[in-house]
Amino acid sequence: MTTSARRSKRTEALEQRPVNLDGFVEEWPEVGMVAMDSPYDPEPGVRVEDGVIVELDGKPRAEFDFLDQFIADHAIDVDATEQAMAIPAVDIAHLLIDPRATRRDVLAVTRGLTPAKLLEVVKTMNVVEMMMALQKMRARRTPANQAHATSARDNPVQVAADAAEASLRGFRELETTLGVVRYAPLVAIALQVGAQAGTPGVLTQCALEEATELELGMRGITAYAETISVYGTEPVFCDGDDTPWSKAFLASAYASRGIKMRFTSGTGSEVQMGNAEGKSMLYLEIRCILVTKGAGVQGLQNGSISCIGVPGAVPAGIRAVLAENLIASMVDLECASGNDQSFSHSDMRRVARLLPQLLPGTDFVCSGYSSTPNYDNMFAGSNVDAEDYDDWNVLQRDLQVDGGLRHVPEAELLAVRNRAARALQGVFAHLGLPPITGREIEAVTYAHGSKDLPPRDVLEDLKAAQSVLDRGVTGLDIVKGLDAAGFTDMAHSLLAVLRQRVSGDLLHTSAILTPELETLSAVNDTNDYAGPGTGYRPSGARWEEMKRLRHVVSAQNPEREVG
């Protein structure tokens, strides 16, 4: 008689841990399934003749693909490159973490580095050293945060309420996307209205295919864009019928109207699309970063983004994600550093993914903190969602680091959600769009997600969404609708956002609007970190705000809550 092998009770307990639901794979360099150390990555090198780069990382100009050519001609400072490339990688890494070397000192070197040299530099650094460097290299002195506001039902009333709550909690940018693309005009309007109901000056975008996204931006129905993707190999670029030049042209279209815009990229996209050419994920991402730099775009959303499951499955993958954030900052780009799409069942691992950006601070710690429960997140879920707000606030308080958010009492949240829904009701009425009922407003005031809301008439909504496009509705029409409905302060706030197109101030690197409707960017809020006692640190009113949580008791009377 045979019996099955007896198993350890501890092993059985470990098998039930959430982390063992995650996917892990061994490295396979030949297809690019390796984070940052492929034997097929090129060796660093550059050669200049008559002011032209004629050899890049071991490849002569005659063999350049279009990424090599674009990077050589537009992203690398040809006057600085030979001197910069002569500096040993470890010495450049020392510059990055040495507080006596300023951010400007580092940029004078990094502007001349090739993709392979940038890779060589970060490979000498461990995670803590990269975090130290990122604290100095972040473009804007003050960190900020971005949220997703989406609905599984594409419900514009829900999006407006969640946007208002997210705005009040501290997010300075809000992004939405759709399950049904035809809903886009209504949901983009809802996001824009809700954002101004919370705290003035919050910028909004609607992530769609590029033509519709550009049209909404041109009309003033969105304030910025970021889902303009670039890739690290020529075949993957061509799969999208694109080149670096076509992306640069699209960027210029946004800039011509004063609309803030950044590209999107991330480790793992090329291997996920089957054309990594045997290179490491990070090497290919560095090419994306330099394409972004060469196109003259102010910033980049990176940190693997929707591909996070790929680097997350291989050794050192999360280290590579931090490295790509650092390199974007090293070449003077705004960095919206990911922490968006969900990638792990493990709460411990989710926090470990977050801390390398939260602790040193980035321009946008998340480029998509889900302001809804993840079942409503149309970006395939986020690493952190609405159910993590209290945990996030506690982390900020525990460590005295600023992740951009704050605790808000429930009464204020209910009031702002209700106000956003009523404001949208007024705008819809002004524009002749399907009515928003009192029942919907009451439900969304107290709702957690779309499951708590009455359904809308989808067919009528879709007809109305098309009419927004057909009638040429613009952001100014939304301003007029807010004013006509009695929400004059929100109308003034939205008009101030639209006026930024004339000044062009939001085109500055790392630009956001403050609640006082003033531009804060790398120009007037330059990161001045120079070691202990310098740079941005939560203090004064902001630190007092961060101390408040949902449940804090009085030190003199433990029976009384003061949070």
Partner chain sequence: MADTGVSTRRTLRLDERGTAGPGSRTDEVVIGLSPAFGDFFTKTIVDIPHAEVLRELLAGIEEQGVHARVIRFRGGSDLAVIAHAAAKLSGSGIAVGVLSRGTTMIHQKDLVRLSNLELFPQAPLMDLDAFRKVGRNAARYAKGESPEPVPARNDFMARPRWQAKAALLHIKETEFVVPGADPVELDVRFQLADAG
Second form
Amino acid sequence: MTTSARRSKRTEALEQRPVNLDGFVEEWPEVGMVAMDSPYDPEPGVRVEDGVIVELDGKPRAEFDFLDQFIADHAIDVDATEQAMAIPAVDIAHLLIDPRATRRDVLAVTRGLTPAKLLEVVKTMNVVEMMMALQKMRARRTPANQAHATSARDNPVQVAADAAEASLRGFRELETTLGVVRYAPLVAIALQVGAQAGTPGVLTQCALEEATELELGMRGITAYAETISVYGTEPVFCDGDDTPWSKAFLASAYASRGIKMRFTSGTGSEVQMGNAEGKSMLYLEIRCILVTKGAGVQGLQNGSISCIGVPGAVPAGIRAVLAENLIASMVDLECASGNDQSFSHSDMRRVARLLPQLLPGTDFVCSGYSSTPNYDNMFAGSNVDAEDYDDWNVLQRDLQVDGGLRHVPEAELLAVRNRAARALQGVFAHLGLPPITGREIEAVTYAHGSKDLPPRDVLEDLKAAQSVLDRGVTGLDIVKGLDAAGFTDMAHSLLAVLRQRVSGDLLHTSAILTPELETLSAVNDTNDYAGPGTGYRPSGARWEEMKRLRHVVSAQNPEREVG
Amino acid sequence: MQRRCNVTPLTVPGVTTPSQVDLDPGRDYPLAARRPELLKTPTGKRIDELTMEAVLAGEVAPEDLRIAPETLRLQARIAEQSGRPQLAQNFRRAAELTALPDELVLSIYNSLRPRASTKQQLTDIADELESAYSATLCAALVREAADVYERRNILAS
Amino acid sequence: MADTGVSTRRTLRLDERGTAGPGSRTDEVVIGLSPAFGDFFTKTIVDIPHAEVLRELLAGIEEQGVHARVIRFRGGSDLAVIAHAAAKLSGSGIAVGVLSRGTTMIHQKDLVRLSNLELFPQAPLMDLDAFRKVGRNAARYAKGESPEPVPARNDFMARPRWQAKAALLHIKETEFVVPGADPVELDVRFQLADAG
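What about the form predicted in complex with the partner chain, after the form predicted on its own?
Then the entire complex follows, led off by the chain already shown.
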């Protein structure tokens, strides 16, 4: 350090760069403040006696914590483990990136691997190799995307309109949450209604405390669930008021009502909650991934998620985040791969964090692209928001990579926003909920965010929200309300979503509904990537759609624009 | 899509058990589109009876929009044949839970939270699952939890 | 970042008065402090002195004619645990939980632990006015009213800037946890510090 007070003009310029508003901290492996390379992570190893794993990563069974035991007894294939563990980590990594080895070949090995071994495998890989592996290991052939639709004022009218726009722009799943939890029933209804105004078959969820989330799902007010959190150490799991067994039971509870669900976890949560037991963030996340696998859940939302500021602050943190997505896919889980939380003040850094999921494609590239401006995002902001729509579409077009979205002309967007708000007005009237005025509908049609909307009577809304629960309003009542208000196509579409519960087809790995209301999952849309020229590549009508942007100069008449 | 002709026609719905149905994930999934004749609601309705007209006529209740245990067991076989034994096992536990009322499902979940139950309480839940609902897989899961909670000291004191 | 708006410097003295028991007054709100609040730590993540935090919470409660009781929770550093435990000790069933870094929650004893009446998850956004409003609303819940929730503030860039530091603060706070320890009743005194 110089003692001079005088700074160079260049330093001054660099100090002004947004990236310097981001937080960076030193590694501190003793408390788990380290991404994926810690001297305190265990050595891989397994021992089986009489069909039971009696030693896992150097720990005898008597000393297993509850995660070790759950993973040993439910996640790892006892018949495959000793053979799989005998393969050197670097050979498994080679298998992952070799296009001649199929996804199935890899799964035959990974089903027998312990957490420490999975860690050892990805530690041999750089980010490009991980992306190659992810391209092959993603469960569903066709990538998709998920949006957040929330409001800083929990305004249901806004949520309906933004959900409709997001649905039209191509998202296949929509998630909401609340500033004031008690608003949940109204906002969840708004999301459900709005989602069907864009393209049919968009699935919705509302992130809440586990039991409440299940209740809304059982009533058919939401279509699936995601905020079923698991953690990588026993104390933090208990702080979350759950165990692997309670979560496994909850998973079965959802399936018993025909409701799709995935778990949620991510690097950094344990160190964030102060109980990482001195293990690296990625090692603990791998334990979460295997608990999910063992519980028989079809998929996982991971990629640090709400703790992204923690791995984002340490060296190689974003490499670790990619590794967690890869490992979820490596053990045959659906992966909704993060990119859903505000990550950096720097636009360069935001994109760099996004590309490792966007380029190879994942089941849901974002597990929450903010369909609102970030100030309205009640998940505390996303890595990408409504102001990034055009950038996203350009990235897709530049690289010919399918991130699940498309450019939609303004007139169409205004029409669906307006329609969603009117449909919600009808449903609220049908259910005897506080009225939605013409002024609100007009405002929300043209709005960017909640600041552009007239405020609602919050206390009346909260009373009504309670009455939705007390009266036992269900998804069927929303269907009837849509029909009564004259939105018969939306009523049909919502009924089709609800009817999915009866067949259970959406319970399979990586399942989504297409706009034609067909189920697409890892069962009937298995990722068949096998090197250049194979697998999913945007082509045909989809590629033509991706070529359209807000401003493209016409080749026919360069004085005009197309699109 | 080809359909093999050795599939037993379900002229008498409900007689064929899930384990007797010939299932091939590549051919029969998704069931709603490809094998709708196998699907019934727990209330005995066919999936094609769940129409808009029926909803508006008040003939569809929330209970009609639930999955039947037989359907979950079919989906379990599809999961199994797709190489996903854990998912299949989850579907089989779920099949057992279809018989439980919502409140009981929620209350068992809450009982499984850390420090929420004594060992006896968990054992009682397992016994009830088995005797009242024939939910042997779920009962086994709860008993297993009781043992682990005891060893890890996260039972209610 | 929150503007602390603190012009005079107060110091906080917290004297322990033994194990905290359940309250008998139905017109009380309990404030549950985290293990190192006003002790090892003296200010929130954005440097608001703990003395000012507590003063605003107490003022918000007392201006509603409601009695306030302050306890320190030593058994854990999880906000939901602290707030819920405090609510169970509160004669009204209403409590405010607050962590050293400034994260705050209003809880009610009959709710499940992971639910809450109001949660203010972003410590960097908690300023003096917000703490006053939290105190006020807690008191109004205690009186059986249904106040309009304190407007949720949202700075989506707080995470990239503060989250890792918050984690370090939390780890440090957790080092002060005494597993199984009873919550203790606190005597709260404010003193004006010597100027200069």
